[in-house]
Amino acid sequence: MSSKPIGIFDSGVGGLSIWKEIHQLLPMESTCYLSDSKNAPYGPKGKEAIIALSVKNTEWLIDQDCKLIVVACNTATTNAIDTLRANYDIPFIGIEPAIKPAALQSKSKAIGILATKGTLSSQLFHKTSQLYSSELIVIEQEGNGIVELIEAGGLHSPEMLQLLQSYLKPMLDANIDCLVLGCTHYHFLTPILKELLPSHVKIIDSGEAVARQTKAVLEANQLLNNKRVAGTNTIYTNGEKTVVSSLLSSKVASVQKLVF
């Protein structure tokens, strides 16, 4: 059981940012990543559609004999993880915007949250936001168009730069000092955001925390790989393999085209 792979899914390539953190922390673990790029983005879809896609992804990963599943998608976590945990006898790790660390670190008492519509409108997001940001100015911004551009290979396009400039303006006008990235796709924007933001604005995402939680859950369930051999890593996509490859800085994973 312990040598079985960790399953990871996202509405596309964004969750590769989570996969990288997990692989870095747990290099002996095998991983099986599912990029559902054909249905990206999940954000504009309704709750029922998001749950149906998450169930489909989960069942595919279970068929691959995964021992644990990381829902590396903010929208899928906030809308579907309760359903997944109630219906499948396998540990799940979710991801949600890192509002708590932003609230604790902010000195200007103003933070920005860049996320998808599906995340910002979810009950879990509102519950977390109310719990940690009641005394803050919070500028929420839907990142319309960002996921589509990344999935199409337009990460460094003029269109992306224009979108980000327009989305950041109201946040900068409010004097934010923390920017929460509420979608795993947005991790890949970090170098661009650092160029556009003042140096004192801290960019916060959830990748490292998700990797640490994955390790903790594996340990608690006695599922850590006990073989002294590095794991194998396979990334499956129903989108363009070239987009996946462009976001992988190493060749520790094989990329496979999937009809799904």
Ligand code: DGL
Given for the second form:
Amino acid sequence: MSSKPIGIFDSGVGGLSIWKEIHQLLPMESTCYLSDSKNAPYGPKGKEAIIALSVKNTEWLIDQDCKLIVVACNTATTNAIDTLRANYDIPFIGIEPAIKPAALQSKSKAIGILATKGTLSSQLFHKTSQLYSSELIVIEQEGNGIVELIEAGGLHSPEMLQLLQSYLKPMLDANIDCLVLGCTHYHFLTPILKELLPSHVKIIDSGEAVARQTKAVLEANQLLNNKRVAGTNTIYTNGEKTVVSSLLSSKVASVQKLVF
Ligand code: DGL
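Taking the form predicted alone as the starting point, write out the structure of the form predicted in complex with the named molecule.
Zooming out: every chain and molecule, the one shown earlier first.
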């Protein structure tokens, strides 16, 4: 049993979509979120650079006395989680594009995956996607520019709308009925995507599953907080605090600027 915080990191504000799910499921847990916005986006960086940044983030969270680390970034998970698990004696939870649930739900047998270049080019993603390539058409699309716009506060900008329209077109032409959001930043696009997609297309992301897995791993390692008081939640960012606040509807977290 431990009242230490759960550590969570992402290349920026995208992982706040995961933080929300974890906080909702485990309100008694304290959380410490690191938004490495200064180095966003990770997607176009090579594997070695993504590993180096993930190691730096992990060490910072370990220094904050975190008991478990959630890698709330598909790009960091698919490129770096093996290295992290091999080097640090702390449980890690990762996130990967939810291809399997999409494959199980698809009736048209065509699904779209929107993710970063770093995720789509990773070995881990390739291995999973190959498992399904014989039974369905998988349209992979790099979401270039989306993370940058969200980090700059341009979630609802005309540029975003244009980018999304161009990225969805080949998917809609292929008659997809499931769209997998393979980047934690993309969760915040859900209302816009619902406007752009026909109503039968399901939008699938992995936030809830990551929260459930976090709970299961805490339980298995006897690390759940057994104190009956709500945890404290701090979001640290080396970017703009206003961008964090604009995406956080909850008032239970404090936002701190970090030189990192
Ligand atoms: N939120 C990260 C992900 O899930 C964004 C990656 C990036 O910084 O390019 O992949």
